[in-house]
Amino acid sequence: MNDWIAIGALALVGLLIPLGMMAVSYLLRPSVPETSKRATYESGEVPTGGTRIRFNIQYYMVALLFLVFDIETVLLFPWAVVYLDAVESDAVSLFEILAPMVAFVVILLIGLAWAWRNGAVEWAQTTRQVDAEGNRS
């Protein structure tokens, strides 16, 4: 049997099982339309104010920077293990081993410098920074 047939069958089963579960749950679920179900919170609390809350963009920036540099470490650790084996084997030159990872780290450092310059890593401004911005305007 061809390997691609098995992969296609597995993909088909992987799609049909969740779609089948959603179809069965749609058919069997109770449908009781109530106005309280359209409320922002269905927990019995009467909502006050608007549902839109403005979050500081800094939370998202810190989260994105964390993800980028967390993924960097995930890529650096396996490379370090392969690097040791490649150096010992003498099959490839040192430049061929180091160049891709040095390029990767340089790109990350450029991104960090850009984020730093745009203030993405500054959580709060000091009074001196606030005064300096006020004097520029």
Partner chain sequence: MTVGIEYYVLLSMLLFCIGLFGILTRRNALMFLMSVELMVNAANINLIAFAFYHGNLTGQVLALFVMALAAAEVAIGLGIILVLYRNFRDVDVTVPTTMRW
Given for the second form:
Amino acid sequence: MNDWIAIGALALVGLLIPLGMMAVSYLLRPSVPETSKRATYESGEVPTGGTRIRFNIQYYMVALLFLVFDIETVLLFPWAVVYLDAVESDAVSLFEILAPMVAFVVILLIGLAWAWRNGAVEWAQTTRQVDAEGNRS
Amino acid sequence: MMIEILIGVALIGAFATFLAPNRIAGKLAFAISLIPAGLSIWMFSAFDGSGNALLGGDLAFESQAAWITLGAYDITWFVGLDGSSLPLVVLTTILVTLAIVSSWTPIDDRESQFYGLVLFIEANLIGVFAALDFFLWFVFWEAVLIPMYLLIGIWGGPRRKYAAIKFFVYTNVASLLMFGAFIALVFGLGDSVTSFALPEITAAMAAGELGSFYGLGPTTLASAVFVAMFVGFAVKVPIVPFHTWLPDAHVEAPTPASVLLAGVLLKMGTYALLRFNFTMFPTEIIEPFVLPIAAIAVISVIYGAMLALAQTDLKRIVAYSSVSSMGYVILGLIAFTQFGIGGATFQMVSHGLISGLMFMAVGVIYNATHTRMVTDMSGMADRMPVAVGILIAGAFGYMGLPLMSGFAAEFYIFFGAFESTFLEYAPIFTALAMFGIVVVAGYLLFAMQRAVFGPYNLETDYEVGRAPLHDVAPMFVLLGLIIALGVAPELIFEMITDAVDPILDGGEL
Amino acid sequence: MSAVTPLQNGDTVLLPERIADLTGLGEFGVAGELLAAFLGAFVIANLMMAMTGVAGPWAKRKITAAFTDRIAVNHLGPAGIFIIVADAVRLLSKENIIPENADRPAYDLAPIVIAGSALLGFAVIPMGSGIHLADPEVGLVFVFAVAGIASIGLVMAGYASGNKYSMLGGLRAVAQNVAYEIPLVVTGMSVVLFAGSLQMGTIVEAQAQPLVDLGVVSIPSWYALVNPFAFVLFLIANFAEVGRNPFDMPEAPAELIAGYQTEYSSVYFVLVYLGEFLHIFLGGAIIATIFLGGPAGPGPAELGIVWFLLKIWAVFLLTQWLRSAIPRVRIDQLIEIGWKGLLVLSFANLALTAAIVGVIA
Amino acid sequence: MAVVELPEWAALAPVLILAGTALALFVFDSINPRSTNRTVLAGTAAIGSLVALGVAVWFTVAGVGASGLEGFGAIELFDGQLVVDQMALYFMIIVAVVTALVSVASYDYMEGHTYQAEYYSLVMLAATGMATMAAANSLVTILIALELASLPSYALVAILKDNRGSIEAGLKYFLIGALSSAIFVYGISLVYGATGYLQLDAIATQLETGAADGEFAYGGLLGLGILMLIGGFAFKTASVPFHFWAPEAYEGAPAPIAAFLSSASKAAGFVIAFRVFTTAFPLDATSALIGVDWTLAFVILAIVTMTVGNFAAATQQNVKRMLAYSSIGHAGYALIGLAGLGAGSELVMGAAMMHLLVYGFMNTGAFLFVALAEHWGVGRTFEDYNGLGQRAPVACFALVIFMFSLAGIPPLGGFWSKYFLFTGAIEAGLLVVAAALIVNSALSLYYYSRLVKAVWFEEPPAARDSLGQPTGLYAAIVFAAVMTVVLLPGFGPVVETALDAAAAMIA
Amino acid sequence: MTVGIEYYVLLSMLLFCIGLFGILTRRNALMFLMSVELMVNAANINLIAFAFYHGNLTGQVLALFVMALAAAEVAIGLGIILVLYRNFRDVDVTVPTTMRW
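Can I get the form predicted together with the partner chain as well, since the one above is the form predicted on its own?
Every component of the complex follows; first up is the chain already shown.
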């Protein structure tokens, strides 16, 4: 039997259970519409401004960094899987198996170090830090 | 090695001058240009070649070195001189030296660049006359254009941009046509040639190795190539109807550039016609075109003269008269006789000297008066007797006054044309061309009379005084050469006929 | 290293097949298989739902109370266990208030995604006693991938609510998930280096080899013992990944009201809440499977499920313990710990593991 | 032969050196963030590319990758995913030369820019990608190398992040690049589907056996795939139909980057096109399978590209844009190298390779002159360039050399390569293409000489400050000019190398 | 229980065309990016389906690389779109026209 049929079945179940709960709740729950209920919750105050707020650029930096490293793990996984077999077979030396991965990771780590030093993962900068930044350039 | 030295000195000199400060550039260029001039005169005296370069003659100062191999074809550095090219090399080196001296006065802006370009032109001109490999020749041929384009465009007169571009476009399109045609010819020759060396191609042509190319049969191909190349060179010469760039270029160019343009650059065209069209192709290919070419030549002579008659700009007069003079050269070439071709070659040298002289004289007057209009400068004879005297002497040279080289040249040409068996109706053509002489005499005298004699009526009375020595000296040198060649044409004519005779033998005439 | 042959499908008997055999559904061809698979999935999903049901309304309160020396729920049933039913009814029958700024389809989908993704992850977890829905060759990657879907649910919830706090909560959730996902996966990879396979069954089986044989007691080569460094890293990264203390930034009540779930109520809230607990259990299940030998334990193999649940609950207990014991980190500290600390350490761990595995072999 | 015995992977040394330089720059920037020590950064980049160049030249001279008695034969690495042969080295030389020129020129051009190290390392990374493209021998490596070259380029074009033109250029370059790479990937997937292989020679074998026994069922798939691959190449080489980005990207990009993209990137695009179409799609077998001769596509592309490029260039007022269109025109010329493959002669492809080398000097030089003008701040249109020759004769003289060489006037390197293309086209029987080449060259003379005219003939505007002489830019421009000239007499070795390489590919 | 290869190809072509359609009609740079991703993923479907069909792993491996490349492309693209927004206050790709001739 194919594994994926079972997984698909679980996906279906995973969808049906929430839907079922929603259906049950729909039958049970009351509905008393009232405008103020539906207002955005801002600690009881009248909501101010829109929700599309500007947020810290660092979120974006981190997302980009993640993209790089996530993809990198995707590329490392095949290597990790065959590693044991490759080590056990005598056809290739340990160096030949290890070196490409080390080179790959080292390049990535250089990238990380660069991002680190250039403040990509620096969440908040104090005024002093910003000033220092300005002086350096 | 001599030719390499000539070219190398000019090239290095050009570079050095380009980088030199403006103040000393003129003197430096002059000093440098003396080296090739002196060397070429020595080469002239030491000339030991015989026969025609393309027809298996003995070359003087020959040298050959591998350059590029392209598939089946070798492209080589192949230079050498024969009797027809050596005089032109000497003409080039001397004229360049004199042109440099004559530029001292008029050129007062960006001198180092100017003299650098002039020396660069010299190097390439020597190359054009000495190269015996098609590619090498073509490289030099085209390399002349760029500096000349810049010379006209930067230091020229009010309409210099138009003139420069016109010159550039005309000559370049012509080159492209000629180049394409020649390549087609070489491809048509197929395996029978292994290089672009001109003697080899000539030999293959003579041996009738021409095959077909893209469906064109050998004869058609050869004829088409002949026409295309003729047109390509005709633009350069220039002859009617491809002459319109010439007056513009001459008029707008600064005096030294005009000197070089008229003196040497035009000869590139006629020289190429001699080398390629009339040496390389078998007579049966040329035959159908003899009459048209002769007609074009005569038309050039007369039409050029007529146009000159109508001009009021002195430089323009000289320019159009060049068209006329070049017509003689074509006529001489197409006559296919010893005197015809030899005379044509002689005329190349002679016209180079005379037109150079004329332009220099006009330039000197212009330096003082800032006008070239015939009507404006009347009465100049009083103010600038020497310059005007030389101008008149040049005009006489043009007219073919005996004892001047022009006389000898024209005499040879007419003689050669008259006795031609190759050219049908030769006497008629000759007679018509001779009629050109009358017109030339007419317009030159007319112009001189209007221009330099008569009442002084320059509107703004410039401080017109005697031209400085370095303006006048080159003209005397030229005049001396003109008279020397006029008195003793055999100085170079023997050399020339030596190179010309094989053409006629090969042409089975 | 002993030769661990990757399991082919059929070496172990998976739950759907077992069901098919038991019920005779196997005779009905594809339809029967599908039905059996569906039944198996239903069993597993309900098992997990039941566990979260226990954990959410009851165990969590009890544990927290114990740590803070309080009593917590105790009225309904023995030790207040029936609070689960009461809470379920209460929450399901509440009015569902949908904020006016909500971005509707996304707002409705988010709870389903959060809950469903966690459930789906259990498909490849071998729970012992034959409760193992599927064992694809890429099991480990699959489970990481599916667990990662939750971030989409969180950001959908945060974005679609139309509330600033929700938005910030959703963003934080993503930033946190992405920061700790990589250490998590890379550390998981070091397990793969040992096992040489991504198949969950194989990984579990590889851990059954004895590490040290002390005659009577044979300590199994659980990767937590073989590679404790990786275990600790994975544990920490996992806490951040599922958003528990000290890394519960996305919902940090003190800062963001309730983060992305601020605007959710009624059944939607239940789903989001359950989804979170499911994720905690999924994290526990992964830890149990790849570091703690899965369902392995003393006694007959039939006890597997017991041992397995015990391990999951141990992890859960740990999360609650940390919740009571450790203060929350700041968001900037959180990100920096992730990128500058865990990531580097996890790579170091990977390289080290690779070297050790290489040298041993 | 070689004095030193090197391991096989050392054949990739030029690529590795470029990559190492990029990493070294990153490390430098990590240790010393936001450093504006331009001397060190530009120096490292220039030295790195020069060393790569030196190694590539050394390898070429030593006969690495060459066939025959003298050479070692093509070196296949990673199971033939990469191959170092003469062509690879040849194009590595082009890439390294252009990179060196660009690095040196950027020293002045990028003065005052905040992200110095990033700039140079991106340049080096792109160069690495381009050099890898030269050696890529499988659709996988080709794709990766292509993207490695493209991605830094997108960033480089948009690196002036407060300059709207630069951003716009970067956006357009990126959008079209992303689209074309998607199409390229899809093309790869179709070719893979039709043949089952991604390695170029394996594809060829598959096609040949398929054509021989007539059991190949995916002609349509293959044809579509090839068409899409051509799309990818067209983007990288700025040829029709994916040329729209070029004018915008070149105009908006920092001028050294425009030089880099229009010279090195284009050359790299051509090398994969050459390799893919000579190695993977043997003409006879492929045309038997898909029913069309693929050279036909290139014949059309070549003519259309050169015509479009030249005509558009003739109408421009902006110098950089003119150069951009002329660069499209030159892509058209180089496409003749593929169009003429039908004749089975190495001449035409060799000619295209030669053209790309010469182009690497003359076009880079021309763009660097624009960089110089931008450095001076004289403006962008032809009129703005008026009379520059009076103030900066050396640079302007170099410009004359570049322009006339681009136009293909004899005393300069551009003449040879154009001539060889012309003969190649004629030999391949493509009279129309040859004619188009001639006509377009004549046309191009118009707009090239227009720039010369502006610089030398026109009067400068009244008020113009004296122009500085930035060392780096001048050095790069003068070097490019000297090379453009020197290639005329010294064309022999280039011809030999290019023809050998082409012959090895076609054989 | 195998699905014929042609269905995969049809699916991927459909996806490709959807992507292409998006590129041709959408003016939002982000939408453009997403459309491109669709096209790339169409290629991935092809690659994996063909890898299965041909029984070699080459296609799958390439699909991995393609994903990596697509991600990198998106990273760069988003960066460019970010500066685009900063300079033009819009992510409409038809807005920047400073260089039209």
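Just so you know, these numbers come straight off a predicted model, no measurement behind them. Think of the rigid core as the biggest set of C-alphas that the two forms share within 1.5 Å after superposition. Numbering follows the first chain given and starts at 1.
Inset, instruction - For residue 26, state whether the C-alpha moves by 2 Å or more between these two forms after rigid core superposition. - result: Yes: residue 26 shifts by at least 2 Å between these two forms.
Legend entry - Residue shift check between these two forms, rigid core fit, residue 113 Cα at least 2 Å: Comparing forms between these two forms, the residue 113 CA shifts below 2 Å.
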